[in-house]
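Only one chain is shown below, in structure tokens, and it's the form predicted alone.
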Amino acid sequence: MSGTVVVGSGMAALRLVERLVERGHRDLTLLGDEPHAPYNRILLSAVLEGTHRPEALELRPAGWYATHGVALRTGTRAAALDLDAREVELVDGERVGYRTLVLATGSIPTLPPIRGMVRMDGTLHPAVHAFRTLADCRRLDEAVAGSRRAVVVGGGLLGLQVARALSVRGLQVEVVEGGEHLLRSQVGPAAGRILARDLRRLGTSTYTGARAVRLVTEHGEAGADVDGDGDGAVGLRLDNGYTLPTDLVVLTAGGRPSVALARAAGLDVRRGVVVDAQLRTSDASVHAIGDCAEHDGRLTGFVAPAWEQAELLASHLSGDDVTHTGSRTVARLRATGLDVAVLGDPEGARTLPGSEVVEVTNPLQGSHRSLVVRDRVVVAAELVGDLSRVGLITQHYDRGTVLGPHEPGHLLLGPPRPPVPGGTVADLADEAEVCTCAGVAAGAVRRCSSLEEVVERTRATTGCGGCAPDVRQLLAARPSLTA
């Protein structure tokens, strides 16, 4: 019997593992259903675009784990769960047990209803690819070489991230968005036509408030032709009528909690599996957290909540008393050319009572900055296009900051932080936040000699990536501060 049983080896269950392992647990096992160990899913845009290497995304060596006592499993995938008997099955028959087990099972993708798209076989046809795993980028990667035109079904953080790395790489993109705007889970409109303006820029068109229903081929619909090899182009047509030739479609929209292994088992589940302010299950000895998990009738989504249950579970495993009052939400696009920053819910915040909205938009410059203030107090933002202030904002939001009457648009309006010699960012307080996914302060940065100890102490720069210029600014100036 294990001690600790993790079923799931994505971004937060590791996290989970780092921080119990840093509190002396040992007996620890991590079931992954992917052949790989953990990595950072963020960057996989990354790796298809062409600037980082699969290597890269690894997170902790080959070597950590049994060095740490964790017994990395991967390839295995659970089956099923025996609450009474606090066993996990797997699906090859064999029963592992445990003393508290955590699922980490994340979400999983949701097919749009196009039709030709899964052929007789159920297999999808060969110029439909899905974007979620390592496989999936390097089978979409292998597939690029070939083409010249794609077209990303989706036009949320994932959908805009995927459409700039294929455009980076020199093929003809094309955004359907199903939605009024862009981002529409994240920003309101005027943020969307400001995005949409970008990647029209940038050489990618965008169509929103349309719907794919149907992938054709010369001989009709894609689907029929099960015998056919599935090469060359197809073509995409949308609910307006319009068919969009393309040689790739890929599939970003919509995703959902992976609660079948808890909902099987008798767990409490709702969208997502139910958890406590212990991070607990309608079992006491099963937790969960990160997408899958559902508290106080909400979901993350995101890495940085994911991360902050992890660290919550993880203290609270070890005797701790905390309480998990719910997470922050900090949303990042990683995306070349393209900056989006989004604190909280500011579309929901701003049809709250007694809500404050101040935002600045200037379409000549592609940007557009916007905060919900309550009780004078920042409860959302979202900035795009201009994120040199995205810091300071953070801070306020994160602390709960009491503004002043004119503060809200000197923090829209004001100037950039000034630039020291060298163009560093020296010049942030140490309180002030650098990494928005882990919540790593410049003053942690500073104490570290080095990057290679920014992730091993602080795991900066391991999310989205987005605070790497920053982290590098301040590790630069580090010297000139301690002269």
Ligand SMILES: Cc1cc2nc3c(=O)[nH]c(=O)nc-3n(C[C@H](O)[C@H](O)[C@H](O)COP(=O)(O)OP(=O)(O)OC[C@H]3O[C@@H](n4cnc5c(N)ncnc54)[C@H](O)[C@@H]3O)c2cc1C
Contents of the next structure:
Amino acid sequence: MSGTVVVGSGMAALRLVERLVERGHRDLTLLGDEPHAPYNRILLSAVLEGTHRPEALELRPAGWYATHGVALRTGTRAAALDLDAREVELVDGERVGYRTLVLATGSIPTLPPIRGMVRMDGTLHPAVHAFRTLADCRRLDEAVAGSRRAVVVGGGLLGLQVARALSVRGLQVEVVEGGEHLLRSQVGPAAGRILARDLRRLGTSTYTGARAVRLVTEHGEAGADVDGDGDGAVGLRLDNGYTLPTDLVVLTAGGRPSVALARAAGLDVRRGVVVDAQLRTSDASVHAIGDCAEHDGRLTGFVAPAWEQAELLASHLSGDDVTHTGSRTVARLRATGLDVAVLGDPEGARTLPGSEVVEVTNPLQGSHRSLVVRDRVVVAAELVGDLSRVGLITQHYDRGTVLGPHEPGHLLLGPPRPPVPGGTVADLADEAEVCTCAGVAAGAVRRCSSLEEVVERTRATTGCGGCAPDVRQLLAARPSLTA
Amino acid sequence: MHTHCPYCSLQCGMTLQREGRRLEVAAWPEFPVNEGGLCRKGWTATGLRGHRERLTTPMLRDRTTGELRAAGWDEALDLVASRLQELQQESGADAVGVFGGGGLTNEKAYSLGKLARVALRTSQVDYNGRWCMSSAASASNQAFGIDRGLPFPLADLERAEVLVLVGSNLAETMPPAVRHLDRLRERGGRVVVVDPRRTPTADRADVLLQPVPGTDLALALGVLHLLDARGLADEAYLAARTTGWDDVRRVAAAWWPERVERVTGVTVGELHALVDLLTSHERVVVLTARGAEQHAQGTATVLGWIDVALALGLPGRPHAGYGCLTGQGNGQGGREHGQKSDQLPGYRMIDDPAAREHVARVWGVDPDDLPGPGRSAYELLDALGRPDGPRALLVLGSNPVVSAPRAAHVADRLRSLDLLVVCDLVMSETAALADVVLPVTQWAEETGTMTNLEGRVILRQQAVAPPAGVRSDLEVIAGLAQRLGSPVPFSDDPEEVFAELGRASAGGRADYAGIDYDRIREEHGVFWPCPSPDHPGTPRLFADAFAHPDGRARLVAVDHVGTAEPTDAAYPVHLTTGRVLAQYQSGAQTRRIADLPDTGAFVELHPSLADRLGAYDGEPVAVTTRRGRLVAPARVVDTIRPDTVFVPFHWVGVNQLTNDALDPSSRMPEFKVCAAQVEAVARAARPSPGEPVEVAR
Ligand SMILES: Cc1cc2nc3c(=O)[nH]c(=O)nc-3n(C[C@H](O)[C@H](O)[C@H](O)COP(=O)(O)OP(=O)(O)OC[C@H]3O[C@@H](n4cnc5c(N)ncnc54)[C@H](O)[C@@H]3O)c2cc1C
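Based on the form predicted alone presented above, generate the structure block for the form predicted together with the ligand.
In what comes next, the whole complex appears, and the chain from above leads the way.
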């Protein structure tokens, strides 16, 4: 049990190492190109928004790695894999041998084809920001201070989170989305429209069906100003002819698996690094997990499945007989003022044979909720604008609960009432129990003339006191005995 | 005469009055815990007196007929002693096990532990308190270096601004305590209840969170996450008074609100609101009870909520802090004086040489003759009659056939013994399996101390003479010790035993050395630790220091891993268990009191689930787990989660369903959640009214 090297030190890598440590593995090496110890990437937008302290992102105390036999090498980029020699070559030429290699290189942001965005030396224009790492987040955070306006390119989960974060920070924000509606990989047009309306209400305009094509000057001219001298303001030209003047452009147009190392080494790579049910690549001593892996034709792109893969691989590497069967995903938008949960793939699922869609739209409230049900199981759902029942719906989705015929309706509209004995307290039968502590029935209370007498004769109200209002009502409704 | 209720850990003060031949319960308004209030269990407590089912003569099982027959005390005790000695000669000292209870007085718990260690010299002694608050005990010891349920008097709650109850239904399980909650709210304070059911307690709360059973720890981690993320932890307090925060916050960094929502069902909005409430007040109290504790991760769950309390800087601050609402009458004292497999009196650990030395000196024996740690409660019962397990068991103050998890299996283990001896008041389900049944005194027929949920040592006083023919547990223990040839004498006088207990506990964590019966009478009870007669007792702990050697509290990093038996396609519903107002524990006492309604078991389920199953209110439903099956009437209520059913555990059959997965540190079984299948039962198979029917296993 030794000689495990992990390339990448993101969220999947750390979870793998934690589980391996728990199971007694030592001699573990984490190679990460970022300058930080593993941190919680998904909270970067909350850091940007100012609701999460950056110091609270770190996932393990600094001393943890050494005391658990983990060599954490930050700022260390793997440049190539030598599968025959079983070595990883680092950018400075150093070679690190392994018995088992795990690729957990995550994904890299897709850069949309916007002319003028990448400069001659290959770096991004100073007004343009990617948003994947803590370093990206810091850089953007610093830029926010001197800016008034921002344009977010890409109206997916990440884009909307960043847009809301910048808006909460006081910037005037616009969102450009190439598809016909927001969150188009997750939800249908109805939900997308509600989101656009919510954003407008929160002061953010959206441009859907529009592509950013060129970085220009604030006034729409191509030219030298774009190089970011002057006041830093630029313009983003769209394919519909508009130019959006702005101080910042943030690219959130999705990502793709980081597969360069694997491809160069000759491993089987399609969109991601291809793995089998034991998360093995085409080389039996190399595994891949997380955003960079492709299993059964599918990429994941979320933390929960990355962790499931990490845990499964830790079991596999410890000798357990385990099989990866894919994961369920729940995507939750983390953005102040926007309520969105997407379970599974509602757009894909609703078109499958046998799917039925239960749907409630309330434009007045700004909510749209739909469940895709197959064989009485919730297989996907989109919930926008009303998350009051997200907890239970998620439980049923994750556990594959076989529901009753009326239950999908209950899940959206609220459950049926239980059988209740009708009437008010005053109508209670004499035998009906009023005080459970002392076991006193309504009739016994009615036989008394005052609260003091009730206490004296029956002890009702003296235990927990919860029946006092009912006792008072019973006494008040007592037929008057005086003629 | 002033005394205390025979049931739960609140140990309500009450007055017993003789009215002719009758014994009447009356209020004792000056006793501060309940101020004269009682629930119907308390008001009817004298109902067992003179009950026709009271046992008044020892019974021996006749070898030839298999029936129990009456016997004299000498015959019974001689037989027990000689059989125990034979078995020990054949199979060693550990061939005899001893099983106690959290309802026994301090004196009995102490004498029972001493009987095991000195007269029987067996390591195999434990008690049913493992199934009560042991997870909180283990967590408190780790965090604070001491385990006292509440570190302050209960009435302190009234001046808290926010009270968080995690898994407690005190309005039903200890109604007189609710007065303190109500006063808190009258003063403008707020109450938060965390429970999968909207209980009568939750009805009085300002905030109710209904997490999936078995996910309270994830909720605590979510709170910790937001405290750290938003910079709201009390860093000055954490630096000055604790260790471990850095490890804890790193675990919590992985529990962002959306993940907590997915696991617990508590929404992101609810979690933020909870944190806002907790951090906008100074005087916050967090209390856990069985709902949080009776899990295979019970200790970790309690530690998670203690971490929350510490991160908020609460413990040691007036009217703030963490506490556990102990369940059993003497759940607190019962765990302090040596009936636990790993402990000696005074909350001393049995593997600590100094502790052995001290206790052996008080007992007048050689420390090397004291056995080491033995098996915990469930492991002890599970080992009965197995090749390396005990061949005989002595049971006092417990009814494991009803109260143990996976109870049918436990009954099988009890049947496999060479000798089962049960001391009880009535023919309990466990006594019915015994070879020897010894009739013992009850409550008002005897004197002894209890330690309530606050750590207050109180005195129950004898008010009436016991029925002819019964003996006190202390007399039984002393009688057996003498017949077993104990090297040292055993007193059967409670006050003498208490004085000896005081000496044995001196210098331990739970130090009773300065307490005596007169002080208890004069002072409305005395809070331990109380090391000397001139010491005032300790109502409030932690103002200056915690009980670890460095004076600091420990935040312990714990992570949520989930329940031992997750739901799946075959068993898709969570089953949780608990108590109802009118019954107590296995019901051996309360079911025999005519004035207490005995509904029999029932199955609470949500209208959505009822609709799915085609079940109707009042009609029978079957609950099946991997361990057993129970049929009982449905109660359709919208106060429970739709993915969960609730069954009260007081009746035979219910604990045949529950899971025996154990917490690694407290050895608490996972009573509060397992996977079940629920179905409506055709009318033809309907059980006779009021009686749950065990159909099959
Ligand atoms: C801002 C943001 C918000 C997100 N929000 C959510 C969310 O709310 N919920 C959710 O489920 N998911 C979210 N995601 C996605 C989630 O972060 C990923 O699914 C998850 O991090 C995948 O883990 P991973 O270990 O595969 O990749 P990563 O965490 O990305 O880690 C990969 C690491 O490998 C390093 N690396 C790559 N190549 C090399 C090399 N050659 N040498 C050394 N190191 C290398 C990378 O720099 C990186 O540190 C979010 C992502 C971002 C960027």
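Residue numbers count along the first chain shown, from 1. Since we're looking at a predicted model, the values are computed, not measured. Just so we're on the same page, rigid core means the largest C-alpha set that superposes within 1.5 Å between forms.
K.L.:
Hey, does Ala284 budge by 2 Å or more at the Cα between these two forms once the core is superposed?
P.N.:
Where the cores coincide, Ala284 shows only a C-alpha shift between these two forms that is less than 2 Å.
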